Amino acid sequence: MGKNKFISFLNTSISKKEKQLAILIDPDVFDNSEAAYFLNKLPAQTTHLFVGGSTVEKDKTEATVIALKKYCSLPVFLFPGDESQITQSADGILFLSLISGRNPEYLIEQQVKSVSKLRDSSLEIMPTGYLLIEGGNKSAVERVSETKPISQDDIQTIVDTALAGEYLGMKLIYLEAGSGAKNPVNTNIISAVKEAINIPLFVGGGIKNEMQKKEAYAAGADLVVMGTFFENK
């Protein structure tokens, strides 16, 4: 894949005020073997597959995008929760750091430790700056990275943090309320970080049904990323 060829296309979408939408796919709930039937009930509208999970089995994640890749011509890049579940087989990879967090695994050890997979690797590398915000429940990022969520009250702390990532070379910045969160970003959090910065911003968790999604759209949410809904129906 071509350098900062996803970064481009981003770009170039937002110019044109085109809207992406990724599903997410966690490898230890997906069935390989439904890959095609899967892929068939998903939105005309999807324009990406991200997969990767808060815990995930050694190898399933490179089984899932296999399967995945057999069936569709869509990007499909990695999400992954640490280093163990970095692929090649994927199209690129969210390289995240999760700045909301003062846990230093998931700030930049884990980063550390994937170099010697991604140096010289094919996929394209996405800087993230991943912020975790209240979703309702304790979600599985929570638990793993041993980091607490920002509460939706505090909107100018959740701005504060998507600058300073976009301050410190990050090229995309993610909203995350958790898998299954009860509760999605609110929407004036989403209007106030893309007023703020300059780089495209994904917003995901807790978006369950259209009127959720067009709410993160027109909020201002360039990406926006679904998950439990789609492997539940």
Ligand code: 1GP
Contents of the next structure:
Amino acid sequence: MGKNKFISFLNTSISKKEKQLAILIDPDVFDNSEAAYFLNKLPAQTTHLFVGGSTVEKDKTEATVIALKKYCSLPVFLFPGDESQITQSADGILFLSLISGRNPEYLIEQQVKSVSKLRDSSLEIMPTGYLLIEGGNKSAVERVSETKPISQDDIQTIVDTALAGEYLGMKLIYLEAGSGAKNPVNTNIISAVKEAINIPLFVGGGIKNEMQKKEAYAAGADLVVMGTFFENK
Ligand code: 1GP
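Given the form predicted on its own above, I would also like to look at the protein as it appears in the form predicted together with the ligand.
In what comes next, the whole complex appears, and the chain from above leads the way.
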């Protein structure tokens, strides 16, 4: 497989209607010495590990990625809050642009700053349109990015933003209610976005149980991201 192996794999899985599950690990709270134990508890359905957080202390991301890769062969993708979290030890990076917001720092500035670390890297770069949706409490993404989430009532704006991301050439859309969200992204929003776009759809934030995960899949999520639920197990 070539440079786009994970994106190609995702698209193939989606065409076969195989749902993906990514577990999000925040290096700021993760105990690297417990990596083997943590990985053992994850559901067999897990297809990816995402590593990142809105703010992470320097070098912690790399240590966490290395600790995880020691005990498992799942692909590890960076899900960075900023360019300081880029490490070459992962397999790929969700190259996020916060397209729901209007803060140039997270639309393009962090991306420009990260190029020196990505230019000669073997990390697979996955251009991702990242949409913050109102989750019922103030999320870390809202706080750090100083952008407003889109209201769950404003489905048209959510769909149009996701499609704008696709038209710009992004390869994935990620609907994010925020880590620890009270309310996950509503299933009618997931369905509307899925119907409109032709690229993989990731959904995360506030998905706390099997039922909510299944509902997200049924509505059209190709990949569900769960973090807090497994942190507390
Ligand atoms: C956050 O979407 C992820 O970026 C996961 O959220 O921690 O609420 O599962 P949770």
